[in-house]
Every structure is written in C-alpha cells, then in structure tokens.
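Coming up is one lone chain in structure tokens, specifically the form predicted on its own.
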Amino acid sequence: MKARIGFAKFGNMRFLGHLDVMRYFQHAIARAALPIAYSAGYHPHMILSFAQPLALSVTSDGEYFDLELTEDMEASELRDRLNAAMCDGFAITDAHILPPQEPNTKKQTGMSQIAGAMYLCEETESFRGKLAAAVEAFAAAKNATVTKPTKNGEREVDVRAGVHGVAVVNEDGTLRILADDGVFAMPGSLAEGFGEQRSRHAIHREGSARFVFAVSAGSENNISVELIGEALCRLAGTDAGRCLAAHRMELYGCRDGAMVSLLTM
C-alpha cells in the first residue's frame, strides 16, 4: 500500500535542513510503529520519497512524503499515529491513500508531480516600507531578468514569467490580486479555497506588508522566493537582501490543464 503523508513545519524546526528532516520522519515512522517497507539488497532503507525541499528558514504547512507500507490501512489511523510520534514544530497535517500503480506505467512520486506552489511572504524588518511599489511594478511587468546561480555557472532567469499570481493581503485576510494568468485558482482570502489551515504556521508581525504568489515549480521550472525577492529589490532600488520571510501554503500538481493541491494526485 502506498500512501502521500501532507505535513506542516514551523517554529524552531524552519532551520532544519532537508537531509535532517529526512531522518526525523525516519525515526518518527519507527516510533509509530508503522508497516514500512523496505528496498532489498544489502542496504536496505525504507521507502520513503519526499516532495520539493524546503529552503532554510522558510515556514510550511503544505509540504509532502509518500511512502509504501507492507499492510493496508485506513488514512485517519496513519495519520493519528504519526501524528502521536511529532514533536513541536512538526504536525501531520493529511494522509490520503494511493491508488495501485497502472501495469506497464511509469513509477510517479510527489517529487516528479509538482508543477506549482504557492507562498504566503511578508517583508522583514530590514525591508519595512519598501517593498509595497515593487510588488505592485513586478506584478505590471511583462518581464523581471535576474541572475541565476547553477551547476555550471550562472544565468539569466525572467523570473515574472514563472509567476502566474501576485497578490496583497490585506488586514482582515482578503486578497487584493494584483496579477492571475488563470494558470491557478486565486483565492480571495486566506481563509478561501485552501482553508486557513494553510497559513496558520506562517510568522506574521505587526506592520508588515504581506503578498501571495503563485509559481511554477519542480525540476522544470523552479521559481524559488529568494528569485522573487532578488526581482524585488531591484525594482525597489535597494540592495539585493533576504527581504521577504516565506511560508509555503500549498506545492500543486497539473492534472487536466488545472493546478490541484498535490495530496491527491
């Protein structure tokens, strides 16, 4: 039996980086005492396949594992007791069951699957003030080029063309959208479409100015926030600088032309 396994990470364990939190979910699996299984040879680990990395410092409350288990179970009891196996900082959020995998088709993983997310981000304090304008100019822009870092050097990115929603909050959770290519369905709040439990983890203080976008994502086309705040600062005219704290709310998946939240693809 397969299973995607929906998770939030917030507080102190935003600074835990993605090979630790493998092992965390590791550890979390034996302590609930779940039917896993295992690769054969003479290593073998368990079968475990985790959806897009979270960057450093970057809050959550959509990110995704799948993983194969020896005996069948009902969702409501994976996910309660794993649930009973997280610390503070990590909470199992969904658990959808998969359906059998189609004789002579390729293997699919949430990793593979991922074509968007969607991020809630506000200024840092360093950034207060500053960045209202040149989020409503990035929105108006037909194009907004920085400079990529890669394997094998850097290169030029239009970083607007993979942003296909831009959005401000305003104070009672209503979204103002400033730009929607139709590519994902805009909300009009917080609270709309994905439910506030999505933005619930998200560090928020006082005054500051708080935008949603929407972007492609996965090994194709990854639009990453520190791109967009790259974008920003210089539309702003600042130096360039860490100037939005991110929260992930959501990672998608296309299914018929239409972004759908990755659980249950």
Given for the second form:
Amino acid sequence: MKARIGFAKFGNMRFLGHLDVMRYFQHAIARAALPIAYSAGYHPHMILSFAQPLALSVTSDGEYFDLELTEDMEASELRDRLNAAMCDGFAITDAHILPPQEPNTKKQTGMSQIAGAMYLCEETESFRGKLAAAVEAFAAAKNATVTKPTKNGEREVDVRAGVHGVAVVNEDGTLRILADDGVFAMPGSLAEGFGEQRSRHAIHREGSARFVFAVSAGSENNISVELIGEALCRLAGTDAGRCLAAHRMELYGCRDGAMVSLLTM
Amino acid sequence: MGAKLALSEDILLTVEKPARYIGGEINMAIKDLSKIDIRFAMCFPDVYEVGMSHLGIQILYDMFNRREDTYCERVYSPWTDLDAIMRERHIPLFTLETQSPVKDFDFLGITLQYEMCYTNVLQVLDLAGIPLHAADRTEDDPIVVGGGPCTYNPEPIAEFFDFFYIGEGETAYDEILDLYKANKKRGGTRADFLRQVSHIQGMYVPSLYEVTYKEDGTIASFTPVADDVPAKVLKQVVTDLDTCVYPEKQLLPFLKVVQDRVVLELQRGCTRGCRFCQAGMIYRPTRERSVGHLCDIARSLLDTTGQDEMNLSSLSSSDFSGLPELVYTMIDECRERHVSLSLPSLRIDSFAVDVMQKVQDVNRSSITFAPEAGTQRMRNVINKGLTEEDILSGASKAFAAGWNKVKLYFMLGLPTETETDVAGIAELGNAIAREYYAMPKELRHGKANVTISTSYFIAKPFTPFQWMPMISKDVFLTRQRLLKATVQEQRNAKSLVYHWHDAETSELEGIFARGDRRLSEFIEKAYRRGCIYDAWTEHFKYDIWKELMDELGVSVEFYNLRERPYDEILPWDHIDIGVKREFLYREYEKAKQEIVTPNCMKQCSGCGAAVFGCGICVKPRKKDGGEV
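Shown: the form predicted on its own; wanted: the form predicted in complex with the partner chain:
Every chain and every other molecule in the complex is listed next, the one we just looked at coming first.
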C-alpha cells in the first residue's frame, strides 16, 4: 500500500537541511513501528520519496513524502502514529492512501508530479519597508530576468514568466491580488480557510510587509524564493541580498492545466 | 516552536550546519525552569558531531534529568566559524536546551576525553564569560567540574577547574548536588562547598593542594592544605552495572554525527593488562552487564530512537562472557527491525567470523587486528597476548569466509623497540598477505588489501610505562621511514598500504599526559595566541606551540624523553585508582625482562583493584575457547 503524507515544518526546525529531514523521518517511521517496505539488495533502505527540498530557514505548511507499507492501514491511524513520533517543529497534517498504480503506466512519485508552489513571503529585517513598490512593479512587469548559476556557468532566467500569482497581504490578513493568470486558485485571506490553514506555522515579524507568490516548481521550471528576491532587488535598485523570508503554503501538481494540491494528485 | 534561539537567523544562515546550535532533538529533556533548583551545563569541548557521539554524556544527562530539582543541558564547542562571530559580537556561550547563557548555571561540567581538547576547554570558559582560572571566579560563576579519562592526571589544567570528579560518574553526583543545595540554603560560599566536596570519595579540589618543586623540575612535595582534605583521592566505581542508571532514551541528533548509532555498553574494564593501555588500568576491575539486562536496554534504545545501527561497545568485546548469547539473540531481532549491528574490538576467531558474516557485508568491510607490535619479543614487553599464529589463523579464517581487506594497528616507539621490531611490522603484514595468496585461486576475490597503520607511542599515567621514556620526534620519523622502506621491500608489497600518524600532535599529547601544574601557563598562552581545535589536524598550529615551548622552557626532554626514577613524585600520585603503584612498577620491571603477565581471567595478579570488591575480582570467570 502506498500513502502520501502531508506535514508541516516550522519553528527552530527550519534550520534543518533536507538530508537531515529525510533522516529524521526514517527514524520517526522506525519509532512509530510502521510496516514500512524496504528496497531489495544488500543495503536495504526504506521506500520513501520526498517531494521537494525546502531551503534552510523556510518554514512550511505544505510538505509531502510518499511511503510504501507492507500492510494495509487506515489513513487516520497512519497519521496519528506518525504524529506521535514527531518532535516540536514537525507536525503530520495529512495522510492519504494512494490508489494502486495502474498496470503499464509510468511510476508517479511525489517528486515527478510537482508543478507549482505557493509561498507566503515577508521582508527580512534589513529590507523592512523597502519592497512594496518593487513587488507592485514585478507584478505589473511582462518579464524580469536574473542570472542564475548553473552547472556550466550562468544563465539568464525570466523569473516573471514562472510567477502565476502575486498578492499583497493586508493588515487584516486579506489579500490584494496584484497579478493572477488563473492557473492557481489564489486564497482570499490568510485569516480563514485554505489561507489560514496553510499560513499557520509561518513566522510573522512585526512591521514586515507580506506577499504571496504562486510559482512554477519542479524539474521543468523551478522558481525559488531566492530568484524572486533577486528580481525584486533589481527592481528596487538595491544590492542583492536575502530580502525575503519565506513560508511554503502548498505544493501542487498539474491536472488538466490547473494546479491542484499534491495531496490529491 | 522550540526555545527562543540564542543566535539570530542571519547568523544561523551564515554558519556551517546551523543544526549544531538549535537543540530540540528527539529525547531532549524539557523542564520548567521555575521548578528547578540546580542548573547543570554539561559540556563536551569539541564540535557537536563529536560531542553527541559520546555515551558518557548521554548517561550523565539522563541521570541528572531524572532528578526533579535539576535541569541538565548540553553545550559543545562552537565551530571556528561561529567562534569568530561570537567573539566579534560578544554573544555569550549558550546551552542547547533553553538557549541560555552558560554563565547563569550552577555547574559547568566538562568531560575531558583527550588531552588535545585542552584549549577548547579554555574556549568554552572564555566564550561563556567565566574567568579561566578557578582562583578568579566569584560567587556568581558556575562551579566548573571536570570528568573523564584525562582527570586521572588533571594537573596541566588543574588551575582552570574548581574540582575534578575522579572515576565513574553514576555514583556520587546525587551526594554532590544535595551538598550544593544544602550549602546554598545556609548561605555557604563557593569555598565552603568546595571544601565539603573534597571530603567525598573521588573528588579532587586542586586549590586545596600545594605543590613544590625541586631544582631539577621534579616535584618535591604535593600536600593538602589542611588536615581534613584527603592526601589521596580514591576513584569512584560502579559496583553493579545491572542496577546503575542507563539511558533508555538516548538523545537522537538530527545531524549525522561521528558515531551515528545507539550504543550498548557491554562491560567496563579489560582483563588483558596491556602495559601501554591506560583504559585497561583505570577502569579496573572488569565488570559485566547481564545479557538479559542488555537485551532489555537494547530494545528500549531502538524503540525510543528509531536508529538503524547499534554498536556493542567494550574495550574487548570478545572477553565478554555472554557475547555469543547476546549476539545470537540480537542478530535476529535486529534483522527484523532492519537494524545493523556493529561489534568493534572483536578478536578474530571462528565465532567472530561467523558473527561478522551475519552482520557485515563481506565484500565491503574489512577485518581488524591490533597486534600493536611487530615481533613476539615486543608484544611480550607490552603484554599483548596475541601471537603471530593467532593473527595468521584468524586472518586465514576470514579470508576463507570471503574477506580480502585487513587493517592492522601498531605503535612505533614502544619502550625497548629496536629496528628488528620495526621491520617485524612490515613482515607481519607480508605474512598475512601470504596467507591470502596461499588459498586456491578460485577462493580469492582479487588482490589482498592489508593496511598497516602506526601511531606514536605515548606513555600514559597509571600504566606500567608511566616511568618509561618516549622516543623523540626525530627518532620516530626515522623509524617511520625505515618501516616505509621495509614495507616496500616485502614480497607482497603491492598488497600492503602503510598509513602513519602525525608526530607533532603526539609529542604534545605526551607532554600533557604526564604533565604537571606548571603547564597551565603554556596551555593558556597557546589559547590566547589562537590555538583551538588542536585535535583537528587542519586547525592544529604546531608553530605556536613550538614557539611557546622555547619561550616558556617547556622541555620535551623533561616531560617525554627521560626515564623517571621510582622514587620520583609523579604529578598524579595523589590519585588512587585502586591499582597499586607497586603493581605497576612490577609490571614495568617484567616488561624490561620481556615476561608476560596472565590476564585476570586466568589468574589474579594482585593489582589492587580488588579493593572495590566487585567484578572479576570477586567473581572470577572462565572462558572456553582459549586465547585468540
């Protein structure tokens, strides 16, 4: 049986790197004594597949991994047992049993399905009060190129093309949409519903302006918060630096041209 | 969300591996500070990944936190990147649990596992804002206590500690903490507390002893300042390992640490009596845990951590009487849990080969021997009860079972060593390779791979070699070159690889190991000039140490190269490990005569450890299978 686990990573655990998060879950699964499946071979490892690494310092309410169990189990039991093995800074939010793979189809793991992500960002301390105009300009712009380091030198990337939705968060938590091409369902507010649920573990530093970005993600065109930050610095005419602190609200797959939560893919 | 971090996000994103500094690990103790009387900061003065690998800290952490009135938190040396930031921005050293300044604690306990951590001890005190010298501390400073193997001769760092706990930590801390509380309650001072602590067995308060020196630099007298302070400090010993505390919930680090596994301590002490080995003397008498107790602990450790590897730890696992029973029970359980077992310090015999075949990947792992010396004569001098026959038959069993990699550990510069002994190392390596090629070709898997490693013999306190001279760095290098050349001359030279250990670190380690109180200035000045992380080759600054040796007149000749006479007062003579000085001297004489002493299982040699009335001294055991 295969299942997809949704989890949140927050608080001090935001300083844990991706490899350590994977190790953490391997240990947690062993503590929860789940009937996890192992790969074959002399050095068997748990069959786990993590959706997408989260950069250091980024918190999240929308992380996923897939696991394979050797026995059937109710989704609620899976979620509860795993949750009991969590430490402060991790919480299991969902467990979803995946349908058996149809014969003669390509194996779909969480990783290969990723097409989009939504981030709640806010100005870092040194950029406090400095980004609002740049975000407006970014949303209005047709393109915004930055140089991205690659394996063979550098490459010019149009960040704007990979950004599908931009919004400013008002004082009361409602969103003022600056750009929206309709690919994502942008939340109306962080005070209720999806927006509330998926911003629960974000850190809010008093006085920092907040923004929501809905972006392309995954292997084809991955737009990181860092790239957006760089584009904003260019627009603001300031030296590049870490201008955005980020919280991932959700990861998405693409179905019939629309972004849907990875949980339900 | 965890404790409010001591470091800002900017700093944490600048330094390497920020997870070193955030705490919050699985099985970390969380307590309400308003209900705590005693705050104990427990420090391993090295980087997080090294410190978190240490079982002793896990034991004491668990034990302290079982007390309701005490909160024990951890602190490690900040890595060099953070060290620089903390100095520049005046950030005080903090603990991981509550991220609070170490200076606010009642105690700072520092474990001293190797001499090369001494400058890191000063780094920790300095970053914490605690005066380096115990004499300069006030009522507001924590009591700084040292423990661990280096406390058997703590003299080089004596001035930096308020007291040392000599011996095993499980036994006397309750008494010490109760005493501390009572003293505080009646308004007693730091000095009052230390005076009372000195009355507890095993507690050495350096400020309560006076040392005078002769003109030649040796000690003239070492005396307590008052009649109520004991002249001899007898170490603490756990008499029953089955009833003493053992952490059933070991802390599980997020980072991959040096020893990335749970540790099951089978026994303490070693019956072999190798004459160079300090652990073999200071942890006497040998005491075992029962197999039933060990299995219970093992299950609970795996349940509460989810670790996928377990290490059976002991100075000499093969001497543990319950080993087959324990291993065969745990092998199956571990397989079911997908946990791998590791058994270091196993002598290679039929049992070992069978076990290793079950728990290791024959193609990838290697088998290890520690003959320590290349000839039988030399092995008799050091009392290493391992013969060439044992090694060759062990190796050929392992070869037949599919291994082709062998690791061999030796020491250079052992007392009485000659060129023949040095050459013997290469010849032994060659003989092992010959065993491999003597097998029919169809049984072999490619080339044999015999790795020879040598380290520089360091004479340690409380060993029969404590009076012996070490060889100089130059002689050591000559012997290394000789060995290298001899290895190349061997018939199977292509199957032999030779690795050596750097001599400069060992020279300094030798000075500290048998050093006296006058070295504190040397250590402090080295620290002031930028020495930290001396145990890390890439950070070891020999030129600074060398410069200071010349400047302060710290003589390698005096500390390392001379033979000490029997009647010389040694800097550690006031410490009593149970094993008598007379026994050690008898062993020293027998070493010179190349006479072997049987191990404790065969015959009691009357070392003196029986004074503790436990372990092998009261319950002799016999093991089948002879000596391998």
